[in-house]
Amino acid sequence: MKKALIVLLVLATVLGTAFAQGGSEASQKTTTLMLSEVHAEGYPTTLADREFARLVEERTNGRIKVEVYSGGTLYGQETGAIEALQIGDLAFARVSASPVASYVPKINALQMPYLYRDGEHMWKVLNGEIGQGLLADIQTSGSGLVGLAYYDAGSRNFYTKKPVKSLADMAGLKIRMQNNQMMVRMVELLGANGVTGIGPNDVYSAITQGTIDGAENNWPTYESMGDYEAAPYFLLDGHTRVPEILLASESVMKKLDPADVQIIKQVAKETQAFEIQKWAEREQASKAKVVAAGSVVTELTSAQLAEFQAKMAPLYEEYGKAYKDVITAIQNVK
Ligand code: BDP
């Protein structure tokens, strides 16, 4: 009994000291938090991460410092970063919404194939009730993740080593897909085979080594990762618009002063417009660069595109049924 009491007292003292230190030195103490990013320096999302870091440090008067690790140096695959956030090994990650849906399935409702009319439609949804509701659902679903902000990532298209000019040309191709089962199903329904488990920085070598015949992404990633040099045929089908999401770890946020968490949330929202601006500039520049380098862009006629879209009926049934109301509401946003 006595021994137990002593142990308790010692424990209380140790804990007490730890807290006291945090409290009394709070004005000078800096908490350093890490942010994982797969893209290189200069890429629109990395620029936004750095803007986020700058603003967090400024608004918390240096209490919180965010260190950005770009180029996938911390986690080469976004699912790895997401799992690190869940267990509190990492504070922030800027990821694509696609892998997020592997942990919060409802996010798929935002990125169904051929869902949006254009980018403007997507932004009305994301910044409106539906998108903001889903961003909040990331945390309330109990994923251990906090959705801070959406960023732009344009639309995704297929690119291959050999020419693909129609649906028939997709048959049997091995296409690298993000870690998301719905996206794998999408490509299967188009007649190809989806390959997962390859981080975006490894797509180029997987193409040159022949592990895959191609991949799918937006103009800036296609250009920035150098994939255009290995797979020069770009099929402009715009199958998905998958936004980027800046995520935080719920358990790391719980350890911070709630007022600082509010600052983090506010600052993240403010970086959205910054990223969208950088995105627009880079999308144009990347397209121009790959076209000048010899990439062959195939545009589909509306009849050809309709063939791709028609193939998605089973996917809407399998993956969209549970969120039919949300999907219909998205389609109805004018
Ligand atoms: C890019 C996203 C990045 C994803 C990558 C991918 O910006 O977050 O990791 O696609 O395909 O467009 O994995």
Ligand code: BDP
The other form holds:
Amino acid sequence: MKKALIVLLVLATVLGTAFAQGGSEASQKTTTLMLSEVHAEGYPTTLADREFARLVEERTNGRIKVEVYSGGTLYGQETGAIEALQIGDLAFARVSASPVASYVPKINALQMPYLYRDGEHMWKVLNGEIGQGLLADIQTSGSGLVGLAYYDAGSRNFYTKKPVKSLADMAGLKIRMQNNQMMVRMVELLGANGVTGIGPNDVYSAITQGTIDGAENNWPTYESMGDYEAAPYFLLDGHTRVPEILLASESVMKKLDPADVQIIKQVAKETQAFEIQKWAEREQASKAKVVAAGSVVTELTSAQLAEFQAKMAPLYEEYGKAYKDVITAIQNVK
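Could you switch over to the form predicted alone, since the one displayed so far is the form predicted in complex with beta-D-glucopyranuronic acid?
The next block holds one chain only.
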């Protein structure tokens, strides 16, 4: 009788442990979420996406796994990714701030030419009351999007076939611009001619063939596309600094445990510093390569930069009038 009782107790213990383990496994069920990225592997934002994924899985103890799809393999256009976020077909996407302005018009203020004194000024704005307020406005806009964090995309600068050392040197130059009327207007006010309709892959040939005298972009693009070989003069004017934004789907976030949503938001903020560092490293590597190849870099003095900024008065009236309060607040950030 005693042996039978001992056997029963052992069986009960084994079964109890099994049920406990089964319950534990059930509570640790993994939710897999997708993140869309149009940039290639190794690009600063893609590296930050993967760091975000790693930290989310680590901080949630494996409850949430984020799969990063880079190089546009999931959505080739950022607008497509945004639409997928809105209907809950996608959890996260790293996009430029530009298309997000369609839902929060005040974000257009961040795209104004010669708005910032330098990169430090921009980050004071983005991580301060103004930038964080705009990030919060994304979720309250009714767009179905959640703004998680800003990432760096560097500054756009002019590069040309002949030296440009001052505002006067811009006169008459044909500069390839994005298909953006405000940016075309910007270059016209500087005395040059904006040329659109040339894809990024065709800039090099357009310069060598004489169709254009130069273009504008950030350091990594100038280097990676080989444009520095055709236009070896780089003017570090930083005319625009449009940040990237890591977005989440509001409908997807609502399905998660609120505690995990807080972890996701916190992790996103933390990866900002990681991405900024990776961007700085990429910029330095690109700059070193083109300088070693013979490119000449010209930096504007404060007085020269002020001349470029002063030419933007008509543009600010035409394109920034509706966001004048935000623009003024940004300019006043010390």
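Because the structure is predicted, anything quoted here is derived from the model rather than measured. Residue numbers count along the first chain shown, from 1. Heads up, when I say rigid core I mean the largest set of C-alphas that superpose within 1.5 Å between the two forms.
Please determine whether the C-alpha atom of A306 is displaced by 2 Å or more between these two forms following superposition on the rigid core. After core superposition, the displacement of the A306 C-alpha between these two forms reaches the 2 Å mark, so yes.
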